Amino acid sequence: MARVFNWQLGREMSYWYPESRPQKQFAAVFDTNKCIACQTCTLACKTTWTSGKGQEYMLWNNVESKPYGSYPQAWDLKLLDMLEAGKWNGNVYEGKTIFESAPAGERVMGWRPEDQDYSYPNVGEDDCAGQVDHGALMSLPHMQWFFYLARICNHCSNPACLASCPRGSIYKRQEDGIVLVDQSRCRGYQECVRGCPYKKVFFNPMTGTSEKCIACYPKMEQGMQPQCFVNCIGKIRMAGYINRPEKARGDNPIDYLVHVKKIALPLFPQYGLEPNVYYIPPVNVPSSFRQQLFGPGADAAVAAYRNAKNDPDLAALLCLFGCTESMMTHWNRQGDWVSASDDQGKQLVKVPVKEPVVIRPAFDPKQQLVRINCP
């Protein structure tokens, strides 16, 4: 196996090819504390992608409830398993990866769910941890707890549905990073189903094929967002390109929230994957789930999150998501307004750090009624 570096990691690791980057990498970022689980992100996917034969089951997109909710059932919980705690000596894993700790003849260590593991997609939905038992009064933090938890695929930098395809029909795009599906070339062997720690690669069986999401890049490459992005109530989620730790700019979007202030972060990167889309840790959850599943840069990453009332510029930019459905690759503050714009310089959206707030009296002068509030 080939030996490359993996940021998320402070180390070099095990991979089955040579490090090979791509000119740009997609990313994304997103705010799990800002999320609803209205699943408004999941129908705008299914209805864009997945209405076929062979592909009722696939959700691409989905939201589930964290600590019980997962999809396909217990798609985390069962490598957890299988790998063991790792250690974390400060930034640096010292843990085994998926590909170091693969047995003698495969390539990763995964598992393939069964048809049943598909069956409950809500499982989970709104299930707190802990019980309130009769009598129990509210406490901060939180006695019981619950967050939910957005899933699409990582475009992963070393992905294991890549790595693990004996055929060669899974490639990353050069322009863009996004891990696609050759399905000319796709036998239906389902390893990258096995393969794949976050259960993001799919099995028609209409087909005899292998489907995933695809980050949407018809509409990439037209500087629009993916589908799920565009249609998130909560305005959850920003979509970008993400550049190494040492080539991090502080005018792109993404770069800023992962690399300068480090506040989103990878989900599992024990995996050893480097996935590309980043989470900010939910300020509502015990210190050790967040970081079994973020990291040891979790709790930092909630500190500077909480204080952004006090820093102006992150403050800024977390108002820029779902504020537009282009791609924003530049983003500035003047004063009280933040802007994006995109790789020609074209602005595609201002908007005010703090929202104006109008009060109406309750009398009208001008046309000398009161104002009432209609059901």
Second form
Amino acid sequence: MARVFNWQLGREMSYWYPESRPQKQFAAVFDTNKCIACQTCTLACKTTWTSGKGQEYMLWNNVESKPYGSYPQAWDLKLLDMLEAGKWNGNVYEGKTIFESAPAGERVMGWRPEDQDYSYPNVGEDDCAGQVDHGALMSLPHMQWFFYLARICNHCSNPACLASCPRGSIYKRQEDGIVLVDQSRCRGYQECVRGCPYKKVFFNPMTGTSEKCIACYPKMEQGMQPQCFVNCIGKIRMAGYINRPEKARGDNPIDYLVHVKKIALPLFPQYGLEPNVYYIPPVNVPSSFRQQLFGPGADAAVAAYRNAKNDPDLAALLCLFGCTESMMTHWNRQGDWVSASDDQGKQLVKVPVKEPVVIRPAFDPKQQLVRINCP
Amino acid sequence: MRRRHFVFPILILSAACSRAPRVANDVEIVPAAKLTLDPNDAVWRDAPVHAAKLLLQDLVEPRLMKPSTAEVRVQAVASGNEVAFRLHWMDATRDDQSSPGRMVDSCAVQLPQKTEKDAPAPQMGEAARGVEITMWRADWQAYVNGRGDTIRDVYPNAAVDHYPFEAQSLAPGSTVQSEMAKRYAPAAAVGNRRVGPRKSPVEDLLASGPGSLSPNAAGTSTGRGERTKEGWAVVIQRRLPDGLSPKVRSQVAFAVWEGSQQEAGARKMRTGWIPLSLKESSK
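Next, report the structure of the form predicted together with its partner chain; the form predicted alone has already been given.
First the chain shown before, then all remaining chains and molecules of the complex.
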């Protein structure tokens, strides 16, 4: 195996291929605290891309009720159990990644779900979270509900799916770092399904090939954010491009959230894939659980997030989530307004940091009616 | 009307019928009047059998670390410009449905692209010295035998609300309808030949090293596999290798994938090169 530097682990690590960075890297920030699991993102993706035969069970985008919801079943618990706990020394991961833990004869440590594991899109959804009248019927290590975790392919910098494919049928686009399965080359060995720790590659039994999230690249090529981003009711998502930490630009929205403020963190960085979807961690979950999912910076991220009301720039940038269909590559706050622009400097959107408060009288004399406040 | 039942006496099998075929050290192609895809045809009764020991594919990752199928018994007959191989191996489980997490039983015959004294690397050839491979799959055989190609054929209780390309406004089979269906089957849209439903249970392939497998558009192989009491019997018929003659030998290799053991692609049991000879007709 080659050696590559993984900045999320703060060290070099083993990977099947030598380091090769794309010209630009697609990345996203999801604010878990705003997600209500309405699954509109899931449907937006489903109707756009996976309405075909053999794709019935595929959810390139899904939302899970954590800690127990998972699709496929136990995708996270199973690998965590196989990998065993690894320690962090500050921001340096001292445990083993899935590449470094690969058993003899394997390229990565992985497992392949059985078809029954795809039977339940989100175990635990809508379960009651509090104490029921006569006590819960069973007790679990965690509460039934902590937060909602929206997931797409992470378009990793060190993709395990790509490393696993013995045919080289998976590639990472140089122009934007999006990871794709070459549908003309794939022979359906399902090695990528086995290798991806996030289980975001799906086998299509009708075409005999594996398929995955394509980050809506036809939209991205037109400067637009993917379907699951623009259809998000809660405006929890922002798509853009991320730079390496040493090249971080404060006026790049993704860089600012990930590198400057460090409030957005990768999911399971200890796997070693350098995933490029970053999460603002949930505020109301146990710290140990949060750190297992998002690494050692999770508590500091939550503290910075909670302090956003006293941080005008951060508060302003958070207002740009879900405000435009266009890809925002630059942002700028001026007083109480925040704007975003593209690479050509064209302003895409401008919004107030605080929406003006308008108090309407209960009686509308023009319409001659009484307004009712609906809950 | 009452049917009359007759009991026929059991005929004593002739000595020729019960005689076991000759065991050969190599794979010998013997002449036949006519080739058949039927693995139970009488043509196989006298064709010499080579029992090929199968080895783990443990040279390139992902490797197969646990042995499964131990042996494949091979026979070969030729007629005109065609050769038919019959492969028979033990397999307790029928794995003929490919789906998430489920692999299928398969086998393959590999020959050098050029008949030369030194064969290329047995692991799927090497650069500029390629190999021709014909692969048979149990799921393709099931489709050819009449199994449907829908999600309900895989999961009988699957519930499907709607496919956009089956909207009432689209005439079934129309160009518009089929074009729309292709949009939701990307592998079909780019012409991947693995897309079902299959018309043949075999596929012709070329390779020049591990990971280089590609379709062989010039291939004309056919085949048929049947479940036996012990496992599978598969006939793969293809063009006789160029240059092979009673005076010039070649090499052949085989591979078997055991679906129940999650074998696919590089995870397989395989042979090295086995000498291949073409016997002259005695007539």
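Worth saying up front: this structure is predicted, and the values here are computed from it rather than measured. Numbering follows the first chain given and starts at 1. Here the rigid core means the biggest group of C-alpha atoms that line up within 1.5 Å when the two forms are laid on top of each other.
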Once both forms sit on the same rigid core, is the C-alpha displacement of Y17 at or above 2 Å between these two forms? no
